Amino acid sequence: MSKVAIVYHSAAGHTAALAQSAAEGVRDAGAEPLLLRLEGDDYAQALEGVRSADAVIFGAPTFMGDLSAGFRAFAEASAKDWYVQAWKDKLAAGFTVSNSPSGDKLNSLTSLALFAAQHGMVWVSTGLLPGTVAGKIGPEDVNRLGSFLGVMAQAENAPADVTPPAGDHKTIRLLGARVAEAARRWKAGSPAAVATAA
């Protein structure tokens, strides 16, 4: 069975809120999910936790339109594993929140992908169309805000049982899935499963 880490900062709760639904999405595809909420300034537990995954979802808030700053700590913190590249060729697929619906996510989105690239991993894109092609642009819609990098969800300044709504928690449990089914695959392609499977 593939694990997969979802590594997230939460501040208000909606990032959490999403992270337990890419965990949904990550059980649904038959893999093992593992948060990891990033709180105070002690890593240990998230970086051996990438480090045991087959594959990472990185999560954060986009604040002053940037990752947050309890994610770029963390992201930090993982310096000693960037210079033996620790993580190389493990799968990668970020989200970001915001109160906007652009809210500059794409550049939070773009942040996660370089630093997954910078550690030798393999991005996973959410492989949706966007809400705008079947017309569907709503609170209950998939894909709502046309994100192809990562999920872009949108929270109100609102408790994160209200918001975000339910079409940002189903485009994230799609994404949890295709990582999952991906981890799947990949792990199933390595050198190590062929030389077995032989």
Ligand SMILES: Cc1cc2nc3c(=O)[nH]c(=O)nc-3n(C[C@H](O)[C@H](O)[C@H](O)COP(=O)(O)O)c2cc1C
Given for the second form:
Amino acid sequence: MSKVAIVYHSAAGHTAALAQSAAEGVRDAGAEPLLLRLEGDDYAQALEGVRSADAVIFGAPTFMGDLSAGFRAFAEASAKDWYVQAWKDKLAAGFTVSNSPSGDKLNSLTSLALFAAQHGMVWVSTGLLPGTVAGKIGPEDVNRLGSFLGVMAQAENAPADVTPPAGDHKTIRLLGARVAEAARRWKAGSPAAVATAA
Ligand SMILES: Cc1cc2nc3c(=O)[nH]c(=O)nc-3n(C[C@H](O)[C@H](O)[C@H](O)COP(=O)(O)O)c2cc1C
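Moving from the form predicted alone, what structure would you give for the form predicted together with the named molecule?
Below, the chain from earlier opens the complete complex, with every other chain and molecule after it.
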């Protein structure tokens, strides 16, 4: 069974709620989710969790147009693993949430993809057409904000049990399942053809 780590920072709980839905999606695909919330400044458990996983879904709220400082601190703490490329060839994907429909969330997803690339990881997109294609951009609809690079969610100024809406939870659940399925296929496939220096 593949293991998918979900590493996330959340200040007010919206990212945390979305992480739970990502975990549901991982289970939908028959894989094991490992939820790792970033709190405080001890990242040993999160780093060990990433090392033990076949794939990792990174999540952070968008603060001031980029990843929250709580996530960035974890990214910087991963430098020792970066130096030996300990996460190389693991699959990676990402999600973010902010208050505005745009809120400059693309910048956060780009930061997550770049972070994964620095670690030599292989990025998995949403694989979802934008809701606009089917004329479905309501709160119940999948990929209502139309993102390919990773999942975008939008939360109102309300608690995490009422926002983001169901459509955003469905979207991140689908990403969880997609990453788990990709990890299963990736593990079952051929070993890397060319061995490179770690
Ligand atoms: C310091 C700070 C900066 C923020 N910057 C943005 C922003 O740039 N764009 C936006 O749409 N929302 C912004 N927000 C709103 C958060 O992204 C939003 O409340 C999000 O749901 C918080 O996620 P969390 O509950 O997981 O902490 C900001 C909130 C805070 C506290």
